[in-house]
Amino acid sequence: MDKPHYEPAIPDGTNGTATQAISADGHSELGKRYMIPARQGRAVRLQKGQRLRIINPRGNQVCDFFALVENTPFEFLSMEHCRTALGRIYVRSGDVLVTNRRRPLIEIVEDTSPGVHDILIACCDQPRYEQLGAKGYHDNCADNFRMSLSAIGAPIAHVPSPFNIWMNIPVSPEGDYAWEPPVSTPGDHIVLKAHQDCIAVMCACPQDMTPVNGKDAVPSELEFQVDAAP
């Protein structure tokens, strides 16, 4: 399914993400709980100071999280810049995550899980699943990112590496890493504060060929809501 010419905005396939945005422009109702179906993604616009609560109802699901600065598609939440800013490869509550322009964008203000998340691994895409042996099109987070933004009329200039919430990628002293099930539990949530107006994209990762979504490798739904600045 290789594209003759790679275009960041064009997905390799489609699913309900493309047609089931939370609203035409991505604005939410404050305090309303929204569901992200398994294997799909959703985009939501956040104003500076607002808080985004992401919930893991079944406890086993990874959320690929992306954020773009509003009206600036070339500035986005950047894991490589976060690793430099934090001086480590793991995040903690209280950390402020930065853009590719090294500006604060997202702050982790609350985390009820054990705090095991990943900022190393790129989002899954069609070539990744082909390498794993998938036949035909496979839902993936890169396409969910593209479709989530397209569904609300937002431009897509690049597919960045995500903040992989609840993804468990332990790293050995020798630098090797493994793909392990999440250690989060049903109902765990994380709260993220926007430091700038931005568009957040959340994907209920479709990975079912490694155990990152649980030992049974069965993706499930996520939920989220936006709350006003306190």
Second form
2 protein chains.
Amino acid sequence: MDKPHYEPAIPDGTNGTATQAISADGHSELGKRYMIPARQGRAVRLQKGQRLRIINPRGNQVCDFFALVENTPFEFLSMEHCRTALGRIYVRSGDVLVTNRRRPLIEIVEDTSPGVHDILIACCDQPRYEQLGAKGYHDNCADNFRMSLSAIGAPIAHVPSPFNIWMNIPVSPEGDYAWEPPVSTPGDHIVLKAHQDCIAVMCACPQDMTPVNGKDAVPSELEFQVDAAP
Amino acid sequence: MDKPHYEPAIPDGTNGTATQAISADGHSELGKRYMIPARQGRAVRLQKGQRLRIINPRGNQVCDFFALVENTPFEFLSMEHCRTALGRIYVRSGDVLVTNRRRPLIEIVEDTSPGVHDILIACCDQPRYEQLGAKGYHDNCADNFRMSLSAIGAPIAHVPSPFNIWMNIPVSPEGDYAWEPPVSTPGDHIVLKAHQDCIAVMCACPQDMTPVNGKDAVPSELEFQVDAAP
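How about the form predicted in complex with another copy of the chain, since we already have the form predicted on its own?
Full complex below, order starting with the chain above.
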């Protein structure tokens, strides 16, 4: 065979994501602030009604966000189904994002940034960085997704297309798009409400070969906390 | 549990797709014209270099197109990776479409239509029709994809987002889109070249509750044939 075999759960390399889960099973301490180091990912379990607050301390860091329905590894947040549900290629505060079975999973309940996020672009992965010219292993969101989940013992069936929070991909009227720095500012946060018990995965995108994490292309950390339903 | 369990390979209902494969293993007779009845799907195996010609006899029928790398059920044509590779949210003749491992899989080598196709929208499924108001089972492209593959004995790991040939989803500068009838005309065809051995799945979309298959919303048949590399 002239092609490599591919298994969705197996990363192409490794980093601290594999060993630095927030807890053995992904449960968090409510109200506690957790840090996601630059270039890494973290998984956290959410109960229906809980709020996940994601903070962008430096303002220029993209968060690749995924969510999987608890105990149903094949059902997850799906951007192509969200676009159908929304009738738009952009999201807004108040939107309810759905799964690949078209069931509500994540609601954007608060967003202090100007609201520029992406729901069109695949998460970065080792093949992407090799195509951009990287030599050897490069941290990437697909592997951080895989490692975040395996670190809490959760199965992986597929790497879904992410909700790219703060990622600025303006689409021209002709359908071309650009890779632009975020328009968010230091301390911006977004609050997501879980409509079902689920596992959320957040990756501090390690992209340093395009300006999606700022014109200087220096990835930085993110923070998050889970709060009880108000 | 208040939620249904979901398995990617299990259809929500059935139709002739489940029993009317073109052959037991999905191989075709080169140059032979096959018909896909309205509201159904068919799978066909392609060898690297072969051409798949898909014909739109009435001109107003959308083809939900999928392709899976042979012997690698987790690697398939992926619209979110195509958008990254192309730098656009629309395709053009000459484009090479890639997998979720960013490897070339399908090239658009000929297109007699005006070239209006969609790479943004999830295939229709039973939950979509229920949300549109359908009572009981409604034929759908997700199930036709599942049944097309099971009918030739091929495994299903995920229902990918399709390349919606002839589907007309114009996106406004603000990011809203519309569901419009195709601009293709009777007898239009598209020719796709396989860059790897793969399984192609074509579904004659059964959408009759929006105008994507024409303003009269009457789904019709498609035809296809496989030709040797020239």
